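Okay, so here's just one chain, in structure tokens, the form predicted on its own.
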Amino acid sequence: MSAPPIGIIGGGNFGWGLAHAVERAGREALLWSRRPQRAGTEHIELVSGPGALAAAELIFFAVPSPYVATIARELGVHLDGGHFLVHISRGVVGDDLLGLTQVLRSETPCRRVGALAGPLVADALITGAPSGGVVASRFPEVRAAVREALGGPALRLYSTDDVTGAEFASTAVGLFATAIGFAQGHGLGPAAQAMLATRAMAEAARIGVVLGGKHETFMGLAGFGDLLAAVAGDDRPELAIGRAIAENQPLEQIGSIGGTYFEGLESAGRIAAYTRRVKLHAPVITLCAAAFAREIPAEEAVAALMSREVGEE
């Protein structure tokens, strides 16, 4: 009996990247998108509606976080508890910073859910360049299914059961990668970028632990490893978006850079508001939120970052 196809929702670069990774792993992909942007291949079938994805056991959500609930609700009427749902979005929802696995569980009958995190970029998935990531799920069968569907000699996938930590780390790295691009746009060199990345991830870890995640998740591939790839210059869209913000390009134009939806602005504001409410010290995230929303001049944000009081390492 042949293996079931892999379902993918989203016709952007990441959706197609996942489809090509599935194809390289020797599996069939069913891709549903309202705007697929390109033609299918021998092993990537474009389907006309969410009902066709019920033939898959594992379904990936490669759509921005604001759209996950609506799409999950539309898809959920075709699914049952036998399906696995995994998202790759870098976003949180609501005032309490809920991860999208909670949204998938609330909007569908599926219980076995997970998230892909780490330094996965669409171009590497499309071309098969060496890459790696983390699959987070409390269900071993979900982690195994994702590794079987995507893994190969050039794509190493590690596992964790810390879904909360991996989801928030991924969201935070998306935000911080934008901040790194912003710093680059203002001429900050490697040492300043390293300082920013280190302080930012320390903040993310503190918040993540309060949310229920594990500190070590933020120090691993889902957190620091992912941010290290951004600092090294892996050409993810968030870097270009950060540089565009530094150049004062109009916010309404920035979201189209690299064919990606810019989740960093919404995430920054939401996380900054949460830290104020629960009285967590998060100066880097607060500055990012203000700078991205153009509430303070870019030069003032850079000066504030560099003028923070120095403490013990």
Given for the second form:
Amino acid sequence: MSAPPIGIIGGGNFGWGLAHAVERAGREALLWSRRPQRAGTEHIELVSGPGALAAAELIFFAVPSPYVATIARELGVHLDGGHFLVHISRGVVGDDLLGLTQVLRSETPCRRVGALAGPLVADALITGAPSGGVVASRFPEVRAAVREALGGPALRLYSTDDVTGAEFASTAVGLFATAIGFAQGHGLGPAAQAMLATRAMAEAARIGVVLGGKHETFMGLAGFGDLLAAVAGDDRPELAIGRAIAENQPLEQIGSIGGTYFEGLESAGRIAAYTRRVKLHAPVITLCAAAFAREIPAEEAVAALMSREVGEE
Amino acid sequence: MLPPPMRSIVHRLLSRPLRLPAILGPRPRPGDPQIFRFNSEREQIIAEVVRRTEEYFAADPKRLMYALNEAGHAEIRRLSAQGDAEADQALGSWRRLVKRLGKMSHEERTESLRAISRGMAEDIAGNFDARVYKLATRLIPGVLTAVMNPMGLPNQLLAGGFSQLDALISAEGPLDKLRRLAQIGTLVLVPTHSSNLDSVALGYVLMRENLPPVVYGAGKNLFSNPLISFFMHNLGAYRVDRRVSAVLYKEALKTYSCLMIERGYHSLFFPGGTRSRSNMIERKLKLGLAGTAVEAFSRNQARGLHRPVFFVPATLNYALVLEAETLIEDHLKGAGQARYIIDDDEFSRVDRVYAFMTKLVTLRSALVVRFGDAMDPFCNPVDDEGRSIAPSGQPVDPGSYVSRRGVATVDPARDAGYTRELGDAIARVYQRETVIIWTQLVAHVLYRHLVFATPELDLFSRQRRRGEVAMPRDQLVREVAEARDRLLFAEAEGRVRVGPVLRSQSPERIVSEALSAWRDYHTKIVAREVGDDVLIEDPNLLLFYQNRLLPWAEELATEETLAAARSIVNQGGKA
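Next up, can you give the form predicted in complex with the partner chain of this protein, since the form predicted on its own came first?
Full assembly next; the chain just shown is listed first.
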């Protein structure tokens, strides 16, 4: 029996990047988007509705997190327990910081779900430049299916069963990349940026463990690996957004930079509220949330970060 | 060879399950639950356990060698420590095996494996005697009532029923639907675990509510009493020896449990593993043997048998917990390293069981068994016809979850993923379906006051404050009333259940009855009235009873008591 096609939801850069990676891996892709923006290829078929994706076994969600629930509900009526769903979103939902795999589970009949995290960027997926990431799922079949669908000589995909850790690390990296952009906008040098990144990741790991994730996930590709790529300048929008916040640009203007800003802002506020509720020490995230929401002036946030008491590492 | 010592003979007689002669036993009728056919299938089941164990281990010579070695060394270690006559007998054969293992051929090792796994399967496998079941259905209510209240027995008999026991234990939830589902598929009952009485109480509730009997893996320590052993053994319970750590044994046990579900035997598992030491609602469930239900479903699907499996979470909510004193002590002492097997608790002491029963009988709804809605092994709700329902409201084929590209397969790694998801889903149902009992609420308000009065203390320092903190009785009644109103609000939102007594009685009465219930059963004074105050005497037992309310502690608090409630939540701990 020939391998079934791979479904992709989302016609943004990432959706197309995944479609090209699938094509390079020798598989057929079915791409569904309300605004596909580009024409299909020999191995990338544009489909007009979610029903057509039922022919796939593995379906990627490449849409921003606020849209995942609605689309999953629409798609869910066409699926059953035999489908695998994997998202690439950097976001958490609800007061308890649920990852989007939870949304996929509650809105569709699918249980074999997962998340793709790490330093994957759309451009590298499109061009086939060397890149890598981590696929997180409790189901080995899903991890293997993602590797088969995308992996190749230019794309190394590691795997983990720590879905909670990988999803939260991915969300936190989006937030920290914005914070580093913010620090760069204030002229802070590499040492200050490194301090910010390290302390912030330690905070994220603490929260992740409370959520049920593993500490080591934050030290791996989904955490530090991803953040290193952002700092090294892989042209993801969060850095530019951070710099724009530092320059006090209007929120509306910042929103048009990459479409990820509002997700980051919401996540920051949600994570900060969660840490207050469960009494977790998270000064960096709390300050980020306040600065991004313009509740405190940017200069004050930087000063507050630098004047924090120094403790044991 | 010397004859075995007298103690050993007595031990063997008492611990070897007694059976009635097979002849003259009634034949199962169509429509009887599968368990009525167990005896005719018993030998096949044991043979299949042996066959699958062999298939798994003997396929790989290294795995076989390791399994035998590991079992040998683990058993030698355990039996040497056990040091009784039974141990001495078994020790010799394990030592001989370990000594010869290196020189054995693969066939000889396979033969040893077969013999060992047969011995294990024989030890595990239960028995079902319809005569004992019928006897139990007639006897248990009478015995329980007689034990609880001997004076009431003649009246009960004259009245032709056991209304007292009915009032004592209430059952709630979708019982009609469960009866229907039991006809369609296999029920896997997964309740919370508070006491060694749980399995007995559940067995009684199933019988009373006309639900089918279930098979249950009972700890071997429950078989040490000959009378309990007789009933347990002949009512389908199988024996789980938690002292045996060998991988081979665990595999035999899992295979047995899986086979029972595959063959349609309704089953009972406590997914929390052991009794909740802290009395907190169990949150992290590993499922253990209950996970074999997923494999059983997959195996049936893979051979074209589409028999559904329904997981039924249930909560057992006691006004008084028989073993409360030992459990909370173990929880505080262990701080996460509690003893796995406790064999010297109140359950093993007849005087404590009697005191418990005699107190319990004076209470109404002393135990509320709340059944949650059934779900399939993939956490989907099921409708009245037993169909799995997707979030869209449409039926979904449960077979699709164990299939790849249309072909059903057996895949332990995949099923482990489903089992983890099930553990999370069952834990969520536990919280929603917990029934708050009046003793728990009074304990919570009193304990919150203790924390309020001692904000500077840590958990352990606070637990030592015996007879030092008093709460005005008026204030206690008022705060109980307020907290009950908030609980009823949470119940209206579907986040918890409120017990019948707590719902209907006046707060004044609730406080009086809680103080009286604790006073009459526990050996330690929990709290007592001194003038217009209630003096807190045993913070440990208060902590135990109030721990059930932990998830709602903050929302039950007023502005004044919120800090204390948060402090209780944060001191948390493992269930």
